[in-house]
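Shown next as structure tokens: one chain only, the form predicted alone.
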Amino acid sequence: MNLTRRACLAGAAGLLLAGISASAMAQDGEFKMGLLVPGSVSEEGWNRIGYNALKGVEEQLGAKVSYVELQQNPASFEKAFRDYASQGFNVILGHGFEFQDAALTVAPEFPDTTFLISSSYIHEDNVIGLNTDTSQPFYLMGYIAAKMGKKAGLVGGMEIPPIQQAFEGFVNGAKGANPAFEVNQVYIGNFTDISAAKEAALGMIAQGADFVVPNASGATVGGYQAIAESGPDVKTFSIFSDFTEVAPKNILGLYVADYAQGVVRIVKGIMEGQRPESNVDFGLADADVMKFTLSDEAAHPVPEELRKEIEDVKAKIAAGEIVTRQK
């Protein structure tokens, strides 16, 4: 197994234990948190969000932290979970739905360790899902697309529940604004192939989509490259991270989940002896976590009248008056 190991702490960097850098080791009594990411934290997007959450716990709660970068390999997920748990880590965050099965396998061996899984609805003993309900901001995107555009295309990485739910929100938002608005979807089958995401986006545009939204983790940037190269009449939204530099004239709005604040809130409770009693679902009602803002820099910005309409829709979603996806 080829793991990229990086530690976030200074320490005894020369010593290795169970495949994880020993600089992650802490003195007895210190609260420790580990992070597993399915790729590189150096890339803007999904993996960076997980890293920012880890750093938030370190900086705001004083925890000792470490992370490991992994490829899409379930056996390596189990080993990494087991390595951290056997070292006495109090919390381990598997940053992605794909870590759920590995956590469920390992967790019974370590009942005192809390296993948090991003983009998951699981709650089973010490395995707890932390989901940011992206169907809610995607509903707003779909609503805007149906009001301003002719046709939309969605480019996903792998066909897993978090991306499916986001796209479901987009479709429902579009139908809420215009039942006849067409939305097509395609999945590239991975989260790393930038070229595949670009080609998929170009294919959508060639078929007449003037709104295209990529959602493929590290490969996402390829979608924005295709959008930018197709001219300012193709519109999109920046998701998870700010891709405005890639497509400055195309991006109508920015969805950012300040996942760090949500994770800090949950981990603080665990430090105080209070594990969540159910899976955690962050949404637009959590203003400190989920932010959706519109841009004035796009070639075709959202008109003022539609902005007011979107604020009303946003408030109804936060209040539970509009359901953005099937629960």
Partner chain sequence: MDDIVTLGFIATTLGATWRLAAPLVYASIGEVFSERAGVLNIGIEGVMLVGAFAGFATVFWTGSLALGLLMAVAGGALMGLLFGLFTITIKADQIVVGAAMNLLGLGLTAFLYRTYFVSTGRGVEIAPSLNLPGLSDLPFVGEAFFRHNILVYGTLLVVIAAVFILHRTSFGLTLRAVGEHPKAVDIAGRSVALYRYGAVLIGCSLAGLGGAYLTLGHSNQFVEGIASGRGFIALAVVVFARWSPIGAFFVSLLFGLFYALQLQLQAQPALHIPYQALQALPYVMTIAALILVRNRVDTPSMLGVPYRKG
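If you're wondering where the values come from, they're calculated on a predicted model, not measured in any experiment. Numbering follows the first chain given and starts at 1. Between two forms, the rigid core is defined as the largest C-alpha subset superposing within 1.5 Å. What changes on going to the form predicted in complex with the partner chain:
- With the core superposed, Asn215 shows a C-alpha displacement below 2 Å between the two forms.
- The Cα shift for Phe170 between the two forms, taken after rigid core superposition, is smaller than 2 angstroms.
- The smaller of the two rigid parts turns by 12° against the larger between the two forms, as judged from C-alpha superpositions.
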The other form holds:
Amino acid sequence: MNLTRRACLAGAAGLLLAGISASAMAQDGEFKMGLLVPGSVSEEGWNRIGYNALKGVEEQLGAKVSYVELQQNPASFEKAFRDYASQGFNVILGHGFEFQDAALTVAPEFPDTTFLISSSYIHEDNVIGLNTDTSQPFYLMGYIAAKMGKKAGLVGGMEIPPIQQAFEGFVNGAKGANPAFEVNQVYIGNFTDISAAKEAALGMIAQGADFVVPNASGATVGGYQAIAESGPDVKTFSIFSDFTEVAPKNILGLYVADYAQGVVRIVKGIMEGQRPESNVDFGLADADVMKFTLSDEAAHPVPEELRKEIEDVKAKIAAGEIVTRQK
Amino acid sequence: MANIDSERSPSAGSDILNGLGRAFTKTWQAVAMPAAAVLVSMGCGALLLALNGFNGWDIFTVMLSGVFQDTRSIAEVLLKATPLILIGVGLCVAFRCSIWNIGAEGQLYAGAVATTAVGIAFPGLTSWIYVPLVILAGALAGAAWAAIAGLLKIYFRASEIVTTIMLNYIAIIATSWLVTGPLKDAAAAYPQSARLLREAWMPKILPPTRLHIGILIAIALAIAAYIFLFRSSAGYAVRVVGISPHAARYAGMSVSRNILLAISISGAMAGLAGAFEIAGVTFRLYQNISPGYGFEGIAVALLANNNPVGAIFSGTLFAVLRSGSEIMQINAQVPQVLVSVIQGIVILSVVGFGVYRFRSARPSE
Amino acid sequence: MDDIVTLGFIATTLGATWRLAAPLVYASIGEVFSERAGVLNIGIEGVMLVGAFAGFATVFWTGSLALGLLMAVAGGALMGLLFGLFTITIKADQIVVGAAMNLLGLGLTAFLYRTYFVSTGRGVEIAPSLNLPGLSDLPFVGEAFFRHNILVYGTLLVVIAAVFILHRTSFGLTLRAVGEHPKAVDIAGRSVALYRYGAVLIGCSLAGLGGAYLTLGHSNQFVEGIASGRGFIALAVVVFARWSPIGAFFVSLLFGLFYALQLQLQAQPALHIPYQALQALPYVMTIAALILVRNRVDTPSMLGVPYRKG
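Output block for the form predicted in complex with the partner chain, input the form predicted alone:
Next comes the full complex, and the chain you just saw is listed first.
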């Protein structure tokens, strides 16, 4: 027993020394960016988008980067912000509206650090909200769906603002093209259950939906599988990542949010001493961030005249003439 | 019957201090071997890391030096330990009564919801009244949620393992509905409740850290639960029912009442954990208020051999692992999920070392 | 509301029911074996995750579905061996070790997935739906019953095999005796430990297969925590089914039905219920069912009790 205790003490002393050297290493002039994500970056979805933004900053701006996954646990957010800020990180991106409160609490203690919050409209000193207005590309999808399809279905993960906004945009787009067009929504209640997403999509298709768009982070892919298995008459759009491989015949187009480009742009400004003076809302007007392209590979590609119409609608959204969702 | 013999039957108050002293000595003895087990698990973890191309030793030094870096990081560990201790202590009582309450997670949510509902509803109260009120609301809600499973067991012989698991899902789904519906913050688009009124916030004990008074309450309740279980006749009855319902009935004890008591105590403790998370840490209700504290609490109780004082230590240990895993990811980019592996190995190596002598409370042969 | 109860809706729902029930059937029948022998394994969620990952990784690298299923079973069995080592040989408490299994399963699979898979793109080929001549094309019935893949039909095989083994073989008889009167088995000169190992290995292999169904039989990707609580539901199924394999099959179907219904009903705009109420339906119904059937005392009497000789 004595031996164990002594060994423990020796071990502890060693750790202490190691700790000192580790913290000494961090004292240099590099530009550092940290990222807080609510889930796992291994999923093709929301968390990956944040991770890609971080990687973009690393590769394009040469910053030193680090990230932490916080299991959607609000109690741990404040600590993670403080951990990064106290280690001299210049920019910390909280990837999700849920990080806003914690950032607001920590930020006054670290006035030199910039706290970016995804999917938020906040602007208070060094806390800046960045939002990608997903309702805009979804408006286009809804518009196309109502022009080309009989009935549409949307499969969501949990009912959170980024997904609600997207679906609101879709519904408005569909109504804009055809007020009588029916759009149904299903939430599976999590972001991990691929099987549930798949069955939800299959169910909608069986009930007559010929236009289905899944939006459930890691579970999204289940929706595309259902669509691919249901034959080429069911249409969809690939969102966030490129899912063309999964359902090549069904995907009419791609909405890819190159959030990384947007974040790189903002972080570059911060590096040069220019913090944004208001919150940032990326939309179709930011062509480098929000890319909406139509594909020719699909079994029933978007017809030429509709493409022209879409270009027109897109321009109107970018110009602010069409409002895709309530602000 | 060994459980009862080893802890002696209830005795007069003068014995309590004495007994507590003994409890701490015993607990300390019970800590050394688990400590060795923890080192073994760290070794296994390091090995796993090494096999997958990480430098295991460096990573653990980074982790531990991060956890014990300064007052703030230690305070963060204690902050995480608070719900784990509370839930662990409550489950010690339930498990001693042979009630397999797997539902602490749901009871935590129930407590969090009640605390939020009360904590945003009554402006104008002073802290002296408001803080105890929200805490009480949380504890009662947790107890009530657990009591459902207790009553189902008593009146319908429904297995509490099943009902508590179901009640977990129901509580979590109901919370999701509340924060997108009735309890949603009118001022924000987000699925979260309004902020608790200032007067309902639990006092901090170590500013500028976030550590709040909850940790002290948790430790006090752990000691109280120990006294209850091993030094009171009510606790004696709970344990007798746990070991042999027949013997309890023969001795004139009400099996039903003790089952209900034990499961309600464990529910109240989990509800408190939820109350403290809301009134002491986040100040708002969110959809994911617990990262699985309720399930981890099961391991906390079992690791402590269902001894509430021991749960203080095992709860803290799990908090160290949890906190460390975040630091590990920040500083060494090791996937945080590794902490689950290490927790699993901790339990297995404690079992393997033979330290863990939880005698099955069910009839032995 | 008119379009809710149509034949098409029913056919779709029934088809989805079976598909969603399949992983529960595998895992719960496995757990029936285990619990009938007196071993309560609350760690099946973790075992399912190991099966799901092992199957996925194997098929991703080799392209062979058969090998993937084999590895999923092997992965489950390996977890079972570990579980047995601690609960049967070391005689540690089964709930404790089960909790450790869940943590290990979740952590290991997520850690390995993270380390070795950056992006899995198209995922893997899943078991194809069988085309049964004549039957698959039948209206309604075809969609509900005859367009599934081999892993869905496998559930029938498993339930029949389980009934046969448990009730028609001396292995099954002894296995059940081990859960009721281990001493008698011991006195009769048979090893209680060996039978319990057998039961646990069967149980965990099937749980592994149930996990693999998720990645190889339904969706073609692995996601951390993909079992999404199905291991815990399987525990409920076993109690609800009163430790009978046939019961486990039908109770699993009932859960599948609730699950399918909630997904289908959400898409009905005519229903103005918060979708969370529908999501909670399976869980509320389980509790209701327990109240209605009133649990008789069918519990294996030595469930959860380590056996000590002498």
